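In the block that follows, a single chain appears as structure tokens, in the form predicted on its own.
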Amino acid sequence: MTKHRILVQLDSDEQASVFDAVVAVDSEVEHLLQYHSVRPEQVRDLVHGAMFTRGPKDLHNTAVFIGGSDVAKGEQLLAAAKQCFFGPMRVSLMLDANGANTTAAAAVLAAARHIDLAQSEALVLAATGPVGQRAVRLLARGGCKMRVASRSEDRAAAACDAIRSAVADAQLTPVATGDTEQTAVAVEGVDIVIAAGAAGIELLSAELREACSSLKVAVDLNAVPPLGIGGVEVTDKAVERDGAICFGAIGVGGTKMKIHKAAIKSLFDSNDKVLDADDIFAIGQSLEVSE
């Protein structure tokens, strides 16, 4: 008898994400079990419930997706879930709280289509946030020289320290972008800019973007006006503006969705996967090769 694919969705928010549920259904999940307001101390019983109802040979048909709007809480749930396993008794896990992993992967892949990361210097704006940190990490792992930006240089430096723990040879420089003058200095001479800030906050003006003659790729991940990079449209998908190839949030959204769906499907290939930023990016790279 063929076992149905079951995805257990653990969400730290008061309501489990409808977005993540729809993507799961579109990824050919046959049964979706959603749990909201999940705390780390509740994870063991939920994961054990998923593990102990099927024998080891059938556990690849069960997987756990960790979402929610709070990435830090999602990371805590992932850590708790990883502690639940022993021997062959385990199920595959995926973390994409607030879409941080799939969004960062899509942004970096968009840039990599047009420029050699290993020969480039990049500025990530709002790099201390969950998407920004992941974008920095993925770019750095690709050999890109990084400027890690925050309104506070101390916060940027702390983010650099955290990223170095994951990418030991990362070339990271913390920069402050608290005002226009600081931002002008931060963007000078870079090849790539990724804006990963909160919705409705402009991080780089159109004037500064246009004045940056070295800029080759600009990616804005904010879909709510005012956008994060002035003069970039939310629907831009490899649109040339003032000599730079530009992407808006919807422009990279198609890639993000492909990665999300492919990652969900891959959970059921085996029962021992743990999909975080680097693993999800690798899935995105495999999709690029296949297209």
Contents of the next structure:
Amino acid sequence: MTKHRILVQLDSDEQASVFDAVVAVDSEVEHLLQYHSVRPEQVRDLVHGAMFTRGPKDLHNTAVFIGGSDVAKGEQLLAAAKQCFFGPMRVSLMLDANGANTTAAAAVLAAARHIDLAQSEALVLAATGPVGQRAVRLLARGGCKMRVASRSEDRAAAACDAIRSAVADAQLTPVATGDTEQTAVAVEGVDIVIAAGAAGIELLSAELREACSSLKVAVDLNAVPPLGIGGVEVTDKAVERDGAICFGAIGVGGTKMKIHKAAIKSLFDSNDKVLDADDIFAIGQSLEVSE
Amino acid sequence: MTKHRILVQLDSDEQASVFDAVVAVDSEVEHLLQYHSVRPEQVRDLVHGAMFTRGPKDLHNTAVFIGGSDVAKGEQLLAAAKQCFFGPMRVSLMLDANGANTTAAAAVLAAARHIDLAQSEALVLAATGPVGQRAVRLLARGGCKMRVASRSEDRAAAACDAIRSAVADAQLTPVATGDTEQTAVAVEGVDIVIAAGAAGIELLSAELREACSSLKVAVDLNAVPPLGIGGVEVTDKAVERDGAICFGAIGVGGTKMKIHKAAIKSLFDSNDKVLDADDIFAIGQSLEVSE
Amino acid sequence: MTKHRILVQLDSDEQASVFDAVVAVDSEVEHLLQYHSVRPEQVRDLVHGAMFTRGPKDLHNTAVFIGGSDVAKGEQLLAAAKQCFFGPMRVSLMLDANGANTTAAAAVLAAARHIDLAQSEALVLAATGPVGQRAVRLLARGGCKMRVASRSEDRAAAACDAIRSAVADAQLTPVATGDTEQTAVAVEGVDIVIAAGAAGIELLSAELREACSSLKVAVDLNAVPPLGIGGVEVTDKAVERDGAICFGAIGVGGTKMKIHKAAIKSLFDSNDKVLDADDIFAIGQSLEVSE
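So the form predicted on its own is up there; where is the form predicted in complex with another copy of the chain?
What follows is the whole complex; the chain from before opens it.
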């Protein structure tokens, strides 16, 4: 008898995400086991329960999804889960806490449809956050020259150091965007801007965006007004504004959702997947090719 | 591909209701997502997760059920859920905390099978509680002249004021039932009595019930002895006792369950239902007609 | 319409067991309702919800599984659940907190394949724990002469008293295994040894095992090194070592899993099962016969 596909949803929030649960159901998961308030020290027993119930040839029908709004906590849960395995005794894992991996992948893919990353220079605003850091990493791997922005240059520099440890040949420049003058300098001459900031905070004004004649692609990942990039609409999906192709959060949402579902489905192809930012981006790239 | 029907069960109790869960499964819900200890401030993220995962044409396959033993908390969760929607982006909602809506509907429908509400006068005992208030509201909408009883006349009067704001033309008289003498006066001349009190408390003695020659229908919603109306059995289902048609809690339970299931199923007909007392009663009425 | 099979998983741990959940899914449970942090006083409402939703002829499609790592708490939950029933209004129950019932059953069945229990003398090490006590009980019922071992003889004697109240004609001798000398005496002349101790603690050294020329079957239930019986491997499944047939924790795991699944499936045969140690062992015996 074929085993049903079981997804174990580990969520660090007080209530497990309904969003992640619905996507799981829509990705052919047959039984979803939801866990909330999950702490790293609880992961071992939970993952062992997934590992030690089905035989080796059926283990690929059980997988673990790690979510929750706190990306740092999600990373801790992922680290704890990876430590549970030995030899072939393992189950596939996916991290998408706060949607950070699928969002960063969708943003970079949206840009890559309109410009050659390897020939471009990109500015990521609020690059120290989880989505921002992931976007920088993915763009840098694509060969993009990066400006890594934060209100404080120290924090930007620290983010650059962290990213360099993951992408050795990354071309990263920390830039401060503490005020309009600094932001004007930061954006000057770039081909791509991705705004990865918190909801309701404008990171780049409409004036600065319009004044940036080099700008070819702008992606704003903030869904709650005021948006992160002035003049970009949340529903923008490859809308040309003042010479730049613009995307809003809903505009990249379709791609994000496709990546999320494809990633969940791929968990069940084998029992040894560990899907984090790069792997999820690669899944997104394969979807672009197949379309 | 047709989307599976997902019901999100939001429950304010420490453990989500098994009762509501089993009814959901028996109402063709394919995936039940259970949430316990839900607080109003958590509702937004949960409901957004239901709203923002499926496209507009599939949103009717996701719905939210609000339960829990505390009706006031359930009402807060419902209010919070309604505030999450904008435009066509919404999912259907149902409130049946403590079974209050389905129970009140079943009680009033049981009575309406045997008497013309518009030509009757009814006494609701323990009318200030959630089931009692709902029963008064439904009877008043049916044209029934109401006596709204509580141990304290002040509390009864306050309940009348609350009900009047919902049913403008309601004919409501607050009555005190603090002792046997008051209860004897309260019940004198009424056609219908509904006892909606707490488990194990007798609200109307067998003597007073027998002495009430006008009484045509008596409905007791208390399932735990001593029952709310003396001499009525918990399993009574249209049993004649001393000239009155009597119903016990189990006797109306079948109708209550049918209404509950029909209401859950109807959630998935469209994505814009908000099923509270009146809507759930209307579903019950449509079931009566179809039988 | 046939009702779906619903299993209510009541778990006293902060997170409900993934292991028990996956086994449930693999045992044809169609809807699993998971409850964690369950306390005895919460059981009534939960079990009533299972009892009062489906009619008598469908009640066998709802059942309750009680798990969690703490066997004593599991026993309290089982006791609370049994008190909820009246007359034919009941649902089937199964206790397998910490896997104690299925593990003890699998260990005793493994031994019984290789030796006639009624003609044997057996030593259970760490016999005061939940698995140990169950193994003693099952062996004693099979007619085995028992040595009930604990580090302290007082605790061993107390365990004997407890077991005697369940198995009146049990032949039980309390033995102390506080040091190597005591353990050497305890093991001398026995046919069977079962080690039911905590993970990572050696209860019987390889030297003592090898020196015990009477030993015919050795079962070690500890899966984490150092194992409970020196020289036995965790994967041993009827491996002969120094004249004795040896089993490790993984070696009996297959039998344990078969018993667990068969027990879950049997819950849905009728609505009046109460599966604790003896009943689960009997299910295991019937599986042996059918193979």
